[in-house]
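Taking the form predicted on its own, here's one chain by itself in structure tokens.
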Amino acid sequence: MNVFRLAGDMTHLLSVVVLLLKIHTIKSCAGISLKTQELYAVVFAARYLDLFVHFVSLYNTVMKLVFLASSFSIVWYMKRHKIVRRTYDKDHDTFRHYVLVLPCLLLALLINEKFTFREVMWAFSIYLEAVAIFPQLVLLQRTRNIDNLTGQYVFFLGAYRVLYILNWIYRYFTEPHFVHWISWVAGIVQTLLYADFFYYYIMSWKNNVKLELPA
């Protein structure tokens, strides 16, 4: 644990809090991609298969439970809640997200740290997380209607990944033999997907104008 890892975890948690705040208090999921939320639910379910068999720390276990519970709760809200589901923009959220799952699974079968079920699922979750935001970014680009909470959600989600990269750099120089190529490459790909959004988010904040992505 270091300051970059802790800041990354807190930023990731903050992104979830912002999204749940939007859904629970405003009773709206406008601008939020259900496809991305479903992919994140798969990511956490695959990554935390060791939840009840491998104890690292209370902090680690609590964070796992929080992300599992929140991801499935968000999907439930968007699909089942009688008010929230009416605000879901299914006409624009049409990215075929299932086409991302199979390539990530095949890649995990080919490139993993150890060919066991849990390790393959862990690698699969890393690869899938790298591209899970894609349907969300496509939806925002199509609608160009980005409210403050949605913009903050995506920004914090991207910031979490940037902070994790700084965490890896710090650990590389302070811990001997710290090498995790799978996480590193996937994390860089994920961060690059946010680059365009980051630019327009920062420019809108700097100029005090509404955030809009180019069509």
Contents of the next structure:
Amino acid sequence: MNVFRLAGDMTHLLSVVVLLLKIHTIKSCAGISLKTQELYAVVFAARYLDLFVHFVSLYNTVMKLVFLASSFSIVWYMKRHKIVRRTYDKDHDTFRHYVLVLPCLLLALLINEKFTFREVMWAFSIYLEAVAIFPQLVLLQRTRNIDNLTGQYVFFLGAYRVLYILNWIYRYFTEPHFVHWISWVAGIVQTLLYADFFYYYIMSWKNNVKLELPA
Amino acid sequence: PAEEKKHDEL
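Please supply the coordinates for the form predicted together with the partner chain, as a counterpart to the form predicted on its own shown previously.
Everything in the complex follows now, all chains and molecules, and the chain you saw is the first one.
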């Protein structure tokens, strides 16, 4: 475990906590894409299949449980909670996310570390995570109103990805044969998706103006 | 045997 990875995991945890906090306290999920949250729940379900079969560390197990619980409870809130579900902007959150799931599944069948169910599901979760933010970014473009917590949510997610890239660089130089092309390529693609959002987020923060994404 | 490749990252 290195400082970049720990910081990345904590930032990732923070993004989820900020989102749960938003939904739980103000009982609203306005501006949040349910599609993205569903994709994240699938990502964690597919990636943490080995939760009970192969123990890495207490930290690893606890964090997996936290990510699973939080992603599924966010989906539950947005779909089932009688108050929150009414604030869900379903008219704008129309990105057909199965368009993302199928290609990721096919790619995982083609490119994986080992053609076993667990490895294919792991690769699928890596590819799906790379594109999971897409419906959320599309929703932000459409509604153009980015409230603070939603902006912070996307910002923390992007920061977690940048920190993970630093973690891979660190591990590459400190651990022999640490090569994970699948995670690296998908991780870089995912981080690039955030790049333009980062630009507008930082510009708006610097000029102290409301965050507006160009149409 | 090579230690099974572990996915030790989240």
